[in-house]
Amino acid sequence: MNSVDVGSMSHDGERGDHTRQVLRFVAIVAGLITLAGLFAAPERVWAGFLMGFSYFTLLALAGPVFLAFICLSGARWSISLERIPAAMSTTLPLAGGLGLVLLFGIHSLYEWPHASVLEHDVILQGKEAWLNPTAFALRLVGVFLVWCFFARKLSTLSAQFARRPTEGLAISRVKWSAAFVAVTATTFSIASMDWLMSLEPHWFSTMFALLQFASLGAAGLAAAILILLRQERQGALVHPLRDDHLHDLGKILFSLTLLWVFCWYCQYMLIWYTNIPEETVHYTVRKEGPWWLLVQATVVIKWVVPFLALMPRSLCRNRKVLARVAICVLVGQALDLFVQVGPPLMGPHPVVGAWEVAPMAGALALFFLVAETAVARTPSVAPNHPHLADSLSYTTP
């Protein structure tokens, strides 16, 4: 290695220490404004925790669901990136941490656990089985249990396979994908429609949990090519990164956006056409004022700026627009978690300080912070992978 090489590595090295040291600092500034405002300002703060969790839990699950689909898909090309979705996937426990917390946030949230709207709501009365505290609770302890259990389950099997690539484990991978890709389904539409559609319990919507799955997609593989981006910066990627698979990664951001503003647009489509008021209350105040220009902006950033940005075949391999593009739905993603949680709480004004700024700020630099620490403790594919070769020597079409 010539001494450019060395110098270059570390330079990528000190800006990788200095990039940690920076989310570092966030997380635990945002975390000490984020417990301040428990005491100065409990309804404001907890909007904000509510967005952070869901954004972080949002992240952390997209590992585990990227490793199954790459296993149930059969896909060689990305064998030697696999490092990156198992890395995302350690994140799930601390998810589950911050779930806890959300606990106590309830009734700062929710309409449903006060007993005074409950005497004089017969929908929410009908809806109290499912809609109280303690079924809240079990439910979200249960999600988060079974998640980290295939999440571990499924991330063990990976880096055995890694390690001694065998038919025994390649088919007990298939399995365990398959259940967890059918569990998930499940459980990521209760979970989405108790920590954020039942911030408008007379709402209700067919689309909702497919919407979120698509925002899943889109946001948990745009951090996945901002880690693997920084990896490669840092000369911590075990294999090289091809411009061909930068290529794929960018196809498939550019379908999940896609995939996110049809679902967008069918919800909105097929509730202004029904025009039930039971539907239409949802789009009522986003309609109006302030709120309607978010939802614009949320559609132009995650979808608009992708689709054109992304079109290109020769834009799809810069390492700078892919990373670019990615900051954008990842920034989009915050607004759309914006303008979920904001009317409910909120009201025809949306409100943006500390408050609910730190909580999301804090989640975002946590979730990267120790993704990127545990790219290194996961193990690397062996020389001996049957599909190794056609990873690094992939070709896209």
Given for the second form:
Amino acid sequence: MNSVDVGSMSHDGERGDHTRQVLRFVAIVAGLITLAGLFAAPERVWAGFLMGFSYFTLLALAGPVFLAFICLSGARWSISLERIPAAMSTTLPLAGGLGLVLLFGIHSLYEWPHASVLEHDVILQGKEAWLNPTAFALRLVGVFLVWCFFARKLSTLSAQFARRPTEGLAISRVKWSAAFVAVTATTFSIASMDWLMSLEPHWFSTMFALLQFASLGAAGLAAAILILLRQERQGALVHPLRDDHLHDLGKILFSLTLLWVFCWYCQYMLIWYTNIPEETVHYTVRKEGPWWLLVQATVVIKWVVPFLALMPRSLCRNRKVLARVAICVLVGQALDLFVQVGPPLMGPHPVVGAWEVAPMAGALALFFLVAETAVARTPSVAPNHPHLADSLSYTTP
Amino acid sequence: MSVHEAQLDKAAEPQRELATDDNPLVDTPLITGATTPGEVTRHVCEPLERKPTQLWKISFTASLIMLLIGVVSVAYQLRVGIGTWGLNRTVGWAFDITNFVFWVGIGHAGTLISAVLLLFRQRWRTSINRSAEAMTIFAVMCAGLFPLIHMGRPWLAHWVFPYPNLRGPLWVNFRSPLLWDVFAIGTYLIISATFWYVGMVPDLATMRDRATGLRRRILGFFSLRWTGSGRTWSRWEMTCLLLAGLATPLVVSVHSVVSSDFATAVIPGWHTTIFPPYFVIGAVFSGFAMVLTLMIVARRVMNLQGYITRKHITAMCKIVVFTSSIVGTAYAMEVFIAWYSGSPYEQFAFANRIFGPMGWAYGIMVGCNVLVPQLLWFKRIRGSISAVFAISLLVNVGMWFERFVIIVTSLSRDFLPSAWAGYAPTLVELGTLLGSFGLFFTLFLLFCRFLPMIAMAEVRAVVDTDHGHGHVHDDAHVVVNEPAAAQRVGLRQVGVFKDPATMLSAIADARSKGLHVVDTYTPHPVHGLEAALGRRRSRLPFVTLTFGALGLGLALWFQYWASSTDWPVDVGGKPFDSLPAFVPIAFEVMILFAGLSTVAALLMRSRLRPGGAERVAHEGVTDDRFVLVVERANASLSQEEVAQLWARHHALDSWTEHQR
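Other form of same protein, the form predicted together with its partner chain, not the form predicted on its own:
Time for the whole complex; same chain goes first.
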């Protein structure tokens, strides 16, 4: 019995390394293609770059967000899994670096920095105080400084607490987490409206930031689950992963995708219902031809599939199913970004080629590479943690 | 009694609790008022068996007077006409829709506490969920009153339901958010009331077993022949879990639908896409404030400081400050997007809201909902009951004004300046608002007087865990092959235990000796019992799924058929088959079918039906005794050996019973 386990584990370990090689290959090749594209086809590559950057940032920011919510909720079942979000947090500075690169692309991506457009557009003139390159850059740098500061603080506290759990550390973790959540509500709203909503600078939706936040939760958790399962296959987990942990992760993924579709439906339904031209512009282009198919596919892949697959208890506790659902959510997120970024830049016909795919694939591969390397460096919870036993013997009621 | 009071004093001692409350690493008991399940029964039931207190009588009379004022106002309005409501101004339905949304909002915390906190496994919910759910139901009833009165001819209220009628194939308009309201509020009321009642059945049985005469017969009728059987408990727990799973999206949908009353209109300040989640969070916020207000009073009046402790109040404060911050963020987002939109109408609507003639109302709203609750970030404020009470009252006021601001400021100055008007409520409007508070408090006081305010069964389980009786050893989970039924001897052996742990160890022992466990009878669900008995999980979820899917399909089909085939009517230029508009009702019907069918399945499967004075396995089985019934299979053990087994596990009592 034992020997079989060891055998299959080492075999899986090799497969894990194989995946890592693929990730490394994708990251390098996609990076080179993106770099080449900046000169060969800048317009198209910048669209891809925006998607890749947004995706990377969502996943990276999910790390500190999860850490904060784990602290605030006082959850115990997840104590043994805390390394994963802590490791994801360490990718935020890299996201900030990509953000600095994005600043060079704003003239290709957005219409509002162009003086020629502004000249004839009264509405955009009214927004100039907010939508101008300087303010955009300052806000971008500002939100990343805030996020990186908090992410570092939270993951440092998490690591210190893992080594030596004391009451003082526990309390200061709760305080920093509460502060982070409060700050993120504002900074994330600003960021998502800047980077994505201003692609269509005339359009506006108060729901937009919340919709992106739901995406952050769903996609971030899907990524965390994948990292966790890969760690387990490589035998790198210090604490064993129970079916009950998977069950809870699955249920949270289920509810986050549900939250996403709730926000999506509310925004769509209210704009469809009132039919106000200023607002319908966002959907008129997306309800035509291939874009509409892609939008529908997004809803199916990002919500219907996870909803049906994670409903039965037995499937929720199944590693293979959970991993596939997580991949499905990640694919759905890529599609979601594509249908948000695509129409204003590509017009009525979606364009998919190496220039669009490479930056996004590269960003994803880079995220997993960096995050997984960081997991190895993150200390696991000390055995004297007062609630570690609760987490290790956790059983879903 | 003196012991009880001593414990209350200990619970009220602020220093000790503050010191431990904030240390996340130390577990302190959640319930300080009781250490045994029996104490819970006594503390909750005894006040209900005595005559009402002076304080209760005074409050009840005051509430009745308020209710009476409401009845007079409504009667006057029905006699004279809805003009007495101030409907002759262009602002129109300002007051009744404000009150409607206010009460629906209040009605959100109850289900949130009972359902969402159950899904999140927050044990502190057990002390307050019963009264919060009662509050929910009464608040939703108050809410329903306003559209009903506003119809002007409430005796024709049944016209809002889609049924075959004499008015030709004229169906209700399925694309109207007002009809979505009918389905959402109706489903919410039915499911919340069902959830509340199902949760209360075990407690009614406890009260039944303490009562005599007519009281016992009435309680017997409503406690549905509850015996505390282990199989029933496991189905009951599954039902609660399923209802919680259904009620959670239901809560979200209800206030989303209410928000659509505004957000689907083209009035600036009403139409904004964030309204559904923003209303839901606002409702949770106001609901928790109301729960805080009521609980702070109730724990004092009903002597429940040991059950609704400072820990509970702190937990609720944290939710209030969290939701308050979200509400504040949404306010900021609305104002920012109004500016960002570049639409002069949006910009005017918000400038008017903040700086216009009713700017004072906006000030009250922001002050009470966003600024004041921020004080709860401070431990010292959270620790002061009077400060928390004051803040909770202010939030109630602020949330009423939120609805007032949204509704009145947008309508009083809309697109047509010639129609601009001020607004002041008429006496009839004020009387009706007062009457709704009267109805709410009257019902709540009746509830406190006649029904168990604390969910005894669930609190017993918490007490049991807190005080260390409930620890289940892994060796209790022994799976033994059951001998065939034919070999069983028809003698049943009954053992009575004082806590679940001893009963579970007796079960493990008995099963390893080849005894067949017939059933267990316990005052609260025992964790690890199903595993100890090797029983499979309840199959109730299949019922929920099947009927949920049926309800969804039926509602979708019916809306399509009625709106596009039977009587196609062009509504606002929308297509006949308007899927986005059919989603809310389809969702509500799905939840209604799923919830009711699950409860029906529980009642049928566990044979729960109105009964009389039930005979239970042991008189303490709904109080603090744990009864195990086994059958000697295969004649493996003699009667004496079974008696020895009982003794080994410290059975308090045991006997042999002939099979009926």
